[in-house]
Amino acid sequence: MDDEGERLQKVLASLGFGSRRTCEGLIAEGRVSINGVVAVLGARVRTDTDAVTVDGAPVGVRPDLVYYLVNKPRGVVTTAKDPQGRPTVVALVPSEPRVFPVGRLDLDTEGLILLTNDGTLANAIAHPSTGIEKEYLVEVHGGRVSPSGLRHLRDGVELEDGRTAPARVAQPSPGVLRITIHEGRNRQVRRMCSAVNHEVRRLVRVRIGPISDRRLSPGDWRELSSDEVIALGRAVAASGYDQPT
């Protein structure tokens, strides 16, 4: 790579946006920006410093970026280190390059969590304004949740830090809920269920935006495909997230 960087269409093609000709079309249509400025054909990008977006979605162009999907088991903390010596989610993935979790799952919550060294995309996904959906399977004490309880969960319940936003809630079997939220408050799903008098017995996150994987066993991980990374970026853009300049 010379001092001017790599050709933009080459970088986009390597990330999975299509052939170089397809990527040239994206650029010609004004759908690609570098550092907030609409790119033109022939533009070059410095992959170590430049910020690139496609259709408003942040695109990680650094060659060392990695994106891991982890199925966090119960009893694992979502930190890099734990002073109490408990197992950490970071220890489940390769130690190099260094990555960090995107958001948190509490100690007793299981399921999908992303780990990455792409700070731009991580901040966008975790930002309160983003509204990326998170879907959970919830087993509650007390058996079937009443129609009134389901309605409260869907419409929003009053918590100590304010009323929750409307949620999508289904009850596929008595005492088992499928809840989709787009907020990220601390222990939100547990507190929502408690507010309708059903304490959580088991909580598993099964989807983050467009990302899910029923075949990933607890404690296992895999890298996201380029299509999945692109889909995450597009989900962020669709949410109306305003990327800092």
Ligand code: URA
Contents of the next structure:
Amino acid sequence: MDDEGERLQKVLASLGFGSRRTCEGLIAEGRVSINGVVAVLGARVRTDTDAVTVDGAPVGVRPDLVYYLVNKPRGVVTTAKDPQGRPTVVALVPSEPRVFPVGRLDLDTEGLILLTNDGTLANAIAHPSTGIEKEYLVEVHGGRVSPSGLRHLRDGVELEDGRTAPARVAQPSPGVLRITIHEGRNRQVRRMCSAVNHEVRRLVRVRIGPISDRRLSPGDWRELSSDEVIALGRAVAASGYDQPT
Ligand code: URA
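Having seen the form predicted alone, please provide the structure of the form predicted in complex with uracil (URA).
So here's everything in the complex, that chain up top.
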């Protein structure tokens, strides 16, 4: 057995999976894997290199991995560099270690976006098969959306790249929609609203899977807690993402 690294139950306990005893239970039940292999009691992990999963969900044990939640203001680009010199979302967070955005928001879209150097989790979240929910608050032109417009949005609208999957759509006040989708097509919410004859006036992403934050001001960022990283990993696993080994 590899006697380098830290005891697995200690690492899991420090990440919030419960007491060391509870974590031993998870290992004994075969729910924990290291680098794709089911872990046994007494296993050790090298937190700088090993990939650990619990119930198939990647667990961010590596201390070199960072996860930032940013509230992107309007007019900020999601790419790492912009040839036109516009402000970038990457410039809002510390420059070291280098991180990249998970997915993208349009220039005019505001709200939550994750930045990380964890390629595994980023790929899993961005992968089309994952289907992590994203929730948006949308202000539309043209006032109240009719019941048939809402029904179309919920059932799926025809776009040039195909019909959208069923979505959750509420209208908390006339002309303001709360839309939850689990696809990530280009300008999807704008195109969905346009398809029911309501152009988008303002679009704000308020939730990514289990992650939301009403107190984070536009332009601000914070690190995810380890509970949030774990919850994200679980959401990825629950959505059926098949992690490449
Ligand atoms: N849908 C859009 O239309 N734009 C975004 O930025 C995100 C979702």
